[in-house]
Amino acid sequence: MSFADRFRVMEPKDFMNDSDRKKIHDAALNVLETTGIKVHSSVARESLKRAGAVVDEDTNVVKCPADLVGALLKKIPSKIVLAGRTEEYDLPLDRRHQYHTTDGCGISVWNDETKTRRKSTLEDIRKTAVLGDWMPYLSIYEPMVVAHDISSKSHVLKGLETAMENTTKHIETESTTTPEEARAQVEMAAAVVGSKDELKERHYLSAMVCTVSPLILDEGATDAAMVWAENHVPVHITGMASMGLTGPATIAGSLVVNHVETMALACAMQAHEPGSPLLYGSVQSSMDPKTGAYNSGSPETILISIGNVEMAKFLDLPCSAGGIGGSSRIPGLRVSIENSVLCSPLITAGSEVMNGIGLADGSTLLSYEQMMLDHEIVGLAINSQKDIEVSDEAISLDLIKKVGIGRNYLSEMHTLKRVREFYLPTLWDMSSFESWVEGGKKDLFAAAGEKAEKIISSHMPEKLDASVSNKLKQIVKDF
């Protein structure tokens, strides 16, 4: 089985009909044409204006006629491949695979022994990249934390360099806020794959770009998106409208807000660089009705994420919607329950890329223990969504007749072969209660921490060629 085949799942199920999808789409087109969206990037505004959008230079509000939106959206590739450092880790986005990423932008790290937090460092990016490289059900690594021991000017590039050195999997960058950072990261990715031309063909790097709800494309991130577009670095367009706060307090209404923002940035990219790849994404949520706080573990979060998957289907675009990453303030039982509930419905709906492994408290708190637990949750979810094989060999009619009545299948070669396809947990022990007692009665969270430490100290990711490593260091130094 290839690496990508590990993530092949059953055909997605529809949760909305075409009529309802079209209602949301038409409402979003109405907003784009009449209310418009504020675009703080002069590069994006100029590209949209050349394409035929109406731009108010005094307010930076851009209005796009429906026919222009439709024409620009048709330029987006409907299927792409997110490449690994080597072809072994390539990830086709073809509606039949489901991939998980680590979460990003954490600012602190949990110490379970003392139940305290500390500031995150570059070493945490190295360790989580090594751990992510080992994880059989993690498909994509994104630098998980802000390195407080690195200057704010260079921490994004140093984090990316550290990731490139310590995993062979596809890398997604999340914290880019300027076009200069984007250009430097393009140079780094090009150094790994061979050239900028090769990078346009092999999408080794992708980038998350968040819109600002409601109805704003900010300057720095949108300028960076134009750089990503020029170099055909796939962009995960990620709206984060919160129901009742930065979006209407209904799922359909907040879906409209996200659809407007997503189409606006998609159109800006296509007006700037036709054919540039992107993914329709979101990590929308509901607010806590008592406090207004971010509430990523709610039932509404599941439903609105499914709704965004449905809108990606409507536009026939690759999908990067939803994910895990509960809003519990500390790692452990609550966030694990939230993540378990969040995961499977989105795979069923057809989200192709979901983020969230390893962080709690609204994607701000890294926990090595939670990272291991989340990986197990993902492994269980993906393997529970596989196609049910109904071939002659799988039906095993001759074998059933051979074994007959009252015997068992344990000694059969068919069993020996097929049992190797069964899912095996990567974390918890399946042995007896007595074995658990003899092993010191360790709880699952403690066992997760111990296993993470063992993997980090023993797993050796494939290293970059020395000349490439030196080039990355020079790019960061020059920046």
Given for the second form:
Amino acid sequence: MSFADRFRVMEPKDFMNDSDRKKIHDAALNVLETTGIKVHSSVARESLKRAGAVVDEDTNVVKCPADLVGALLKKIPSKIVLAGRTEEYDLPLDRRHQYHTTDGCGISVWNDETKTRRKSTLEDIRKTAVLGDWMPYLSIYEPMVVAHDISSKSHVLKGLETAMENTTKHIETESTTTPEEARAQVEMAAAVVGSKDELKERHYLSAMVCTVSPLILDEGATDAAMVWAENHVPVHITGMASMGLTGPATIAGSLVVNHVETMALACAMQAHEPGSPLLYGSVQSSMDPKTGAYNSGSPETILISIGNVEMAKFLDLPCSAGGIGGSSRIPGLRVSIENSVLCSPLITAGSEVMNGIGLADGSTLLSYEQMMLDHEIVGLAINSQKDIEVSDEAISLDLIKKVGIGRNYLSEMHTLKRVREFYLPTLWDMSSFESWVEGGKKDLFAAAGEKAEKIISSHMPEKLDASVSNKLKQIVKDF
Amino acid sequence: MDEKEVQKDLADAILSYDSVAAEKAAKAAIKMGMDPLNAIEKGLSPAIEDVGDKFEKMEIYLPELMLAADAMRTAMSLLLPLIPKDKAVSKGTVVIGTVQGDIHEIGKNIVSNMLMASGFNVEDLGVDVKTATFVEEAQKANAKIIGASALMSSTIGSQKDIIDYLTSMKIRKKHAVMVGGGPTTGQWSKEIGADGWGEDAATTVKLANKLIKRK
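Having looked at the form predicted on its own, could you now put up the form predicted together with its partner chain?
Once more the chain from above appears, this time first in line as the rest of the complex follows.
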């Protein structure tokens, strides 16, 4: 079984019909053509203008006629492969696999003993990358925190270098805010896969780019998106319109806003570099009605994320909509409850990449314990969405007849072989109450933290070639 | 129509979140020659305080609060120019903006609206505001408070820059600095030496009320 096979899930189920999807799409086309979207990146504006969009240079508002949008969207590859450092960790986006990333980008780290937070550092990126490399159900590593001990100029690059050194899995970069930062990261990814030409074929690095809701593409991140496009680094377009705040208070209305933003950035990328890969993303949510805060653990968040998946299906694009990552201020029970509920419906709907193992408090607080718990939640969720195999061998008619009435299947070769496919938790065992008492009555959260520490100190990720390591160091140093 | 009825209309306009009614009632007050201070203090202010109380008790949500603030502003914009300068009703001036490199404005706008609604004179500098601009504008407006908002972990450093800038100009004590926005925390506010952290709009208004009384 390949690494990717671990993430193979049942065929996606439809939660919206094509007529409703088209209503959302048509409304979004209407907005894009009449209201338009503000594009602060001159590079993106220029590319869109060349393609035929109407650009107001005074206001930076770009309006795209529906036929232009349709023509540009057709250029996007429908299926791609997110590559690992080695082929073993390649992840096909073919509508039949479901992957999870680590969450990003936190700014502090939870200390469960003292119940306090401390500032995150580069060492946290190293440790989470090692832990992520070990995690059997983590597919994609995203540098999880800001390295406060590194200068703000180079912390994104240093974080990426640390990630590349410590995991062989695919890497998604998140906090890029300038085109220069994007170019340097392209150089780094090219150093790992061999060359910039090879990087165009092997998508070892992908990048999250957020729109600003409602209806804005900002300057730095969008300029960076154009660099990603030039180098065929897949972009997870991640709109965040929040119901009631930056989008209408209805799911359909906020889906329209997100669809406009997603199509606008997708069109800008295709106008700039036809055929550049991208994912229909989003981590939309509802606002907390009391404070307006990002409420990532709400039922509305699940529904709107499902809506995003449906719109990705409508455009037949790879999809990275929604994710786990509850909004509780501290890690623990509430985040785990929210994440458990968030996870499964989105896999059933067909989101191919879901964000975010390991952070609490609206993706700002890293907890090693929560990282372990989230990983377990993801493992359980993926394994409960597997195809139900109905082959002759699975039906095992002859075996049923052979065992007959009142006996059992324990000592059958068929059982011996197939029982290996059962999911076994990575975080807890099925031992008795007495052995739990003897083991010191550890609570699950504390046990998760202990296990994380053990893995971090014992797991040895496959090393990068020394010459590649040196190149990475040089690129970061020269930046 | 007597003064009491107009005051009630002003209050009702706020309590029903209705800017059109607020404008109508303010115009009626002006037409009948009512003292604008009376219109504010007996009509508008008790109503907006009532809205604030209901919000505290979670009887109403943020959209009600925003709409009530809009109605308040509409009426105030008609009444305030008629009040002589020496009888100023403002609690004091707050200069507010989103820090350099950050164009997220919604949280800042909510706070800005609620500060206005609760009687502050607010100079909203918009988004992507340079550190020096915060300080220059605060000095120009003689603002006792500077409010700096940031939504991105990559831009919250600019909040510290404002404080460092004030310190380097030796005017740190002239302006209280309150910080807020998604990635900010009380701990962060302490670390950078801010005068307070606004966790959300309601607590920011409370904080401003506290800071404005400071000498």
